[in-house]
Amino acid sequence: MRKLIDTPLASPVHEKHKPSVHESAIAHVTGQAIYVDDKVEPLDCAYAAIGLTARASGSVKTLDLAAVREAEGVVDVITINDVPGMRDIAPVFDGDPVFVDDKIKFWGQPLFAVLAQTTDLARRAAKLAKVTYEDASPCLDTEVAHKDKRYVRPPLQMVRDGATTQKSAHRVSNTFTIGGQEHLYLEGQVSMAVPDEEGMLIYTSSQHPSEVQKLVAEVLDWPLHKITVDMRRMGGGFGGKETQAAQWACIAAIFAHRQKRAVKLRLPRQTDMMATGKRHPFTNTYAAEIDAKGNILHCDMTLLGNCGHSPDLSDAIVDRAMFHADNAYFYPSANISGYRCQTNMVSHTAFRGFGGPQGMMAAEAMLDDIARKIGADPLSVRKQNLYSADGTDTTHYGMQVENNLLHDIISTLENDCDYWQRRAAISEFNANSPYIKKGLALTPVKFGISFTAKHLNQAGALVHVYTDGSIQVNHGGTEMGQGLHSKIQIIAAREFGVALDAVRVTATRTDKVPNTSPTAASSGTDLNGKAVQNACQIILENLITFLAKKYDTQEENITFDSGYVGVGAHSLPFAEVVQDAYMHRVSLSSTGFYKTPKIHYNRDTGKGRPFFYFAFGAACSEVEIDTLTGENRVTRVDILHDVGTSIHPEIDIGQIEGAFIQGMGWLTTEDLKWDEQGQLISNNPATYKIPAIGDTPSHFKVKLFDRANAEDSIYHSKAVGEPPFMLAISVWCAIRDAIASVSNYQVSPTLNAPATPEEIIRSLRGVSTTQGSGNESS
């Protein structure tokens, strides 16, 4: 039988699926896409709201609902006594209660739910209860967590003993904190439960599907053969939907099946940024040993996680930012140890880089610290610490570092963005200008491609093609305008060798692919489009041995191009030889599945491979801070960013561009606020401050670095969705640049992120006093 080989797209994308728009872009810019909030409802359909906590730790001494249950429109009411099965839908490890159940854990919590016959009606009836408290201090600090040792999980460290006899030189260190972030994706957090003949329907914007359809059937002590979950696509996800999407699908589900009639809940933007989980504020502490030239001979770090109050996936979280506290650099020796704080607030949870960008935080701070101390140029500094193939490109916790790229990037970038002669007029600029101050950085980014918990790096497909010729997908993935659908639509119409709108994909159900994965660790398209791939080669297998057999030729002489099969001689269209087919009986319609190779990890030791591949890239960005009032202005970036041989280029340069808006935002502007009764008060758009149009820099290009993927991914591409979130630590970076030349860069400082206004005025006040002084962070 022939065999089908993988080869990689012709370089930039192949020709013939050349891709001119997103697979739902006129849908989307119609106002033709259904979500969620858009589907049509049965007639019978009740909406839902949820009642909050007004208390961060304690416990609820009473709750009157009876004014709630009497209100107009009221229908039913729910708190924890009314969930008929399991009552904690947490992720993976216990806390995570559907209602408030003995304590309070976070201000916000929801108490209870209330069902009526409008959206409206039960919003109003939801503040009519009347709830007493037994308060308890609540525990918001990071350091006061960990100093208490309240983890939410045991600690870990990552040991790396490369003693050496090379003398210390100099020694760094800095401790610094790094804000969360809220999602604040467009579409929030709704689902829909309709009752059946054969169970339940739920209509979720979710990017677990089987975890919906796993909790629902958990929470009302159902078998999950009668859960059917759908998701068509959601308004953005960012990890927000991965864990925490599931709990309006639980309660909506409860409220069904207790009334025999679909149910609607769709929180209001206030209790959606009140009740869900954020990034995880971070604090970190580092200190390096270097020698005379900045080489790193030795680190330690100190990784805080602000996980909440339950674990969620923190565990998996501040793992990842110990595997990549590294980030570029090769450290000889090194302990890495991560501490998961539990704290009274929301459980932070999945975003954009899953810990990652807070473990590279901590790398890129120290690689600016030592070049400081040294008196040399940041970027020198981190070039001479890169992984090389000179016996320095293993990471601390055991995974060489192959197929590195960085050395390219980085010199190509540099290049091309004129880097050393900016350098030299910023310098110049900056020794003349009393107020006004620039800065600028270039920061590379290495991120590991992969889900760390082995299991959930598998996928499932489902394709069929009819005898009009016409394909339909369907794959354990989930749309969230990030492209996943119309990569997979390329993949399938290059394996059958058909044009692009012979393909459809479908909404992912729970019914056609079952136990799938979260659409989280940039492994969308390598996981499901791989399962794609495998369904078509089957289907493609029995088709060419059909033909094979039919026309008395070798399979080897069997083509499938531009909607024509060649057979030999014979050139038949698509559509006709599928007929053929299906008329002598040929399976037209098949399954197909992916597991990620090589990758293993073995936690007690902190050692292994726990990723497939690496994804490479630089940014180089410059900024102005004005010290007097600390408003910054990012004024120029470019980016250089490795994706493998690109599926689909106009997506991945949308997706570098968005990723690394949203992590300037991170970095610079999206400033989370509790008071200090534990309550969110940066709780809507007018509070928290996320990059407008205008915060775009004049001067932002991106480009491709065209090289294909050494292992075996699909189409040799390389994932897209997190690691150029990572490319914006180049802003802060550079506004630290900014602030170190009011010392002409003797003073390294430290600047908190978010790198707000007030923050920078605080950096450079702390700047001005340490000025000379010698101090180690300098």
Second form
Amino acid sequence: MRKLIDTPLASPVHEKHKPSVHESAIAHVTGQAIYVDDKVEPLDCAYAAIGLTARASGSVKTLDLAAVREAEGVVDVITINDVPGMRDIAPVFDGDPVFVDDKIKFWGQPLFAVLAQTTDLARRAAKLAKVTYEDASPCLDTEVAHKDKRYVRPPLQMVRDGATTQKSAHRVSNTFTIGGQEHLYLEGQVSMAVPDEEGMLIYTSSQHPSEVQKLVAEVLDWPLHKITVDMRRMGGGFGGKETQAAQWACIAAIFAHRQKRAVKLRLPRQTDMMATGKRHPFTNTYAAEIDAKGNILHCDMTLLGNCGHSPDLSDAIVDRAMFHADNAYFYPSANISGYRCQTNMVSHTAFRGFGGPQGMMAAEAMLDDIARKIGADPLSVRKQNLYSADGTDTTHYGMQVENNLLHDIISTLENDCDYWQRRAAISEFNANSPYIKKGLALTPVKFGISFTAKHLNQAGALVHVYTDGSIQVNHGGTEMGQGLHSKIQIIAAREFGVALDAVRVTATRTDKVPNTSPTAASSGTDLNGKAVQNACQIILENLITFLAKKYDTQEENITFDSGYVGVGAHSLPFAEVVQDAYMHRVSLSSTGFYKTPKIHYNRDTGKGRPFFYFAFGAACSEVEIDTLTGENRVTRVDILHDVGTSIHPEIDIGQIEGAFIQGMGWLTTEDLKWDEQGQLISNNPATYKIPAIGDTPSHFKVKLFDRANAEDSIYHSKAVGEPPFMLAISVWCAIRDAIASVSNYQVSPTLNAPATPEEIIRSLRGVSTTQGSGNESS
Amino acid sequence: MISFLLNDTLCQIEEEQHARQTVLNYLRDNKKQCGTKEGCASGDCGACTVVVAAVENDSLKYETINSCIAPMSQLHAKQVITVEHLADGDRLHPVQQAMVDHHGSQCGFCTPGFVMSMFSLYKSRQVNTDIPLSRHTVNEQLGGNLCRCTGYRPIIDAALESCHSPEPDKFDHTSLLIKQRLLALQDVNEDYLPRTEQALANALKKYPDAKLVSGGTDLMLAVTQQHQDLGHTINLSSIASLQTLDVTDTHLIIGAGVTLTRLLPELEAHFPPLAELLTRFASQQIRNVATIGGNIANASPIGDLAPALLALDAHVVVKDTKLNERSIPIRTFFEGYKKTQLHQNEWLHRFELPLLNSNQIFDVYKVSKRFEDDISAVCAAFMVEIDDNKIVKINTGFGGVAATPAMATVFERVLTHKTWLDKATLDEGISALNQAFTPLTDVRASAEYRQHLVTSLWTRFWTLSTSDVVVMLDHSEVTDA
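Structure of the form predicted in complex with the partner chain, please, following the form predicted on its own?
Everything in the complex follows now, all chains and molecules, and the chain you saw is the first one.
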């Protein structure tokens, strides 16, 4: 007989309650963490670059690639006509060709690709194409598209007919625009395709390996079983690698297939920013009927999402904007319309919050307006309109807000951050400061957790226990920095009662766990954690059955803790039990599966329970603005956020802080600009400014609201990726508050997002104009 | 041939074309050291940060650079330290350990760059242990490193903890040896890297079209972003006579090759507002490399030093291939978009900034979308000389309002001899400035907003120097941990 391993791993380590670090932390700080571009390339590897269109619409009249082909080091050049299989790589509805097909969709659309001996040679060659265009005038404006009924998908309404006899005392209404957002993951888009005997192995930086597998198979016209996708880690995703990573894998795969050699395609930053989709810009219009106390009686909202040229995920994104157009507030009667406007821009895509933030912005803008209309503090008006019990606890789409933590969270935060004292101090400061004005806002978040496309709410896992007691875990989720693998490691270690280092979570691979959902919608831990738990429990059952029989004891008497297995009075090292089980032919490997319960939604009626549960939170932000220049800074932020029972508090706090700052960037400095021809001109980090270290407020306190999820989620935790992003709306509201102070809070200013210094000056001018002409009233 | 140490290993580069390669590509492609990352290849994100150690005043100085836009020629006789080299065997460097302990990495892609910036801070703190480490200093040192995941708080905590009172690290054990090895490296003798102005003159005669590189933080973008071939380049970084810094009774004299980092203490002493502006000039990585000469010769319409030099009425002294000098007032130096009075056979030698008198008030303001590491929408500098409440002289300098850095000459003329402490002076200034420029709309700001800033920054200058009213946000006011 072959010998088993001599020294079993996993001597008992009692570190279950010690805070653990990110599973890759040491690799990160030493430069040993491998991203796709760091992988040792096969010797025959060639490198690709993309040629982009320089028009936003029309078509290509002539495309002369002779100079490209003849350039130094060039191996191959391809266009849409060289795609062997399917040309359209759209994720849900058609409209995203691999390269420009008959019509040009946007400025910066990939037109051809070139393969060369080095990346530099490929990029130089790509510049040599000679292109002439048949011009057509592009549509670049959301409202123009809406007026012309140019939609990528049909409009939708969510209506609640809650007509009351009560007559409204006031009406507030406004229209404002919200800018999009560039993901600016630090690691740009990259893929490497390696042909092998089985077919093709794809390394990609993707949140959705299974979709990359499917699309590569389709463009090559191969069955899926010939493609394997391997994804160890991304250098950031944020939604920008959910659908947007596939194109580069497909192009690399086409070249790899044609040339029978490995091919890497890494986009330079500027190409990445021009050729990939962003957060949807929105134009939101709202009108609320309110009673004399500021309670909402009815509200109308029209949400126009600028989807760019194709549907991509826009149907679901505008849906989510509509689902969150209430944020935390009860609308007794409501009419929410969502439009998916088509423009000649890059197809806008998933980005943390997935439309939710844009919808919530309408609600929060409206609540501020109501407060100023009736002369009350915005916090008071927010509180009185929150979802409550007894008839004020159902959303406009008919879902009951159960286990509502909004009241508790807001009142705790309000006290902890001294809201009312600071409100008084700020009023006094503003009265005595002619140029510098301060603003304050406390805003809540209620965010629905689940994919609204029901079938995506499933996950698979594969767990192996090896004969030394070490455990390898694989699941369908992807690690993009959010700490998913760290949480999964904790879950598996806890299930088997072993030390963390006994568990290794390996690269996501489509040949280990198939048919996976994207790691998106904050669902990574909820779905994959449960699937992993399920796999662990199947193996545990095998072990328990074996031990109960062997030691002639009840199954309940068997425990797994601290690296030991308790069997009645015996305490056996886990590895020993595993070896024993192996010798007795017990299966030590299992798949696991999970599907989210309870959820249903009818898109035709706009009613249902699309979400398993809600995550809640609140933030209070204080800002200063310089009314001469519009310059501004966030001086203090306090956050209280609900993650249920935290699986890893440090990781959860990291997600909350990071999401908040990213949201703050979206609403302040991150300013996407297109020129009149439709070319993105904020196309690099020199012209597009995400928050830098000095933008982090000097007072920045985040606390977890410690309450278990009432739903049966993994260890009763809650999803954390997206919900805290929208806490940053408090910054935008605080800036509006500071602007309103120049009118002694009589005028609710129109402030478009992002609130750049320039936009703040524009808003201030609007306030001083309005002041003279008197307020709108009804 | 240029010689340098890559961590502990002596490396030599023979061919000129490789000397023009970026340090980042050399590390990743030639040396397969992939710990250093490319985020943007334009010096805007800091993922590629490495530390360069050089002998200065008989000791090693550790400074960060953006390896993505640094030509290899910049490394001659220096040690380049990468993230792979920080740990001492299995023992993490204190800055690495602090990043792990504080959960300072999420996706990890920016982390090597942060670690290197923090390492440089650590080394500089070893020299200055008496000054408490402030959040402000951390912001300055790490402002050129972008993180999209964490929101920075854990990174700030890691820096404050690890760099507050740094203990000796593994580099202290080997610093003497490294210093000796660097000093022993052969003198370079290449046209692309002259060591004297005579050698520069000879090289320029040989290659009259050669591009002069003095930091190269803007020039290299043509290579990394536009994939252009620069042709012959001459790197000025090894010419000692361009690195002088002197203070006379009347002037601050700055060698054209002085980096912004080296310039900072002198500005703090003599022109505090300009020093403050300089901390917002790009990032620490850029300031460590970029030179005053490079910034002015580049003639960007926005470059933030130019407006200040205009308002200060500084002169630049240029030299030609015969080593003759001529002095040019900055106020006449800029001729058009990226066009200056500098001839092809000339280079910038030094700047002469008249020191301020007690009856002169000088200030300079920058407005940008982001406070740190952003290019100005408008930069405005004012210098007023007052005698008995009368304006004797008023100078201006504006960036971002015209094709070149520009003065508001009509404004200067109108206000001269006016009463300083008179509200009418403010208003007349505003009217004059309203007519002064026709700025453009671009990605950073609209023409309308730029026009608004021109007058509101004048309002700020006048108000600040005539009253106690707070008229500017205080970004230095941050709580220290």
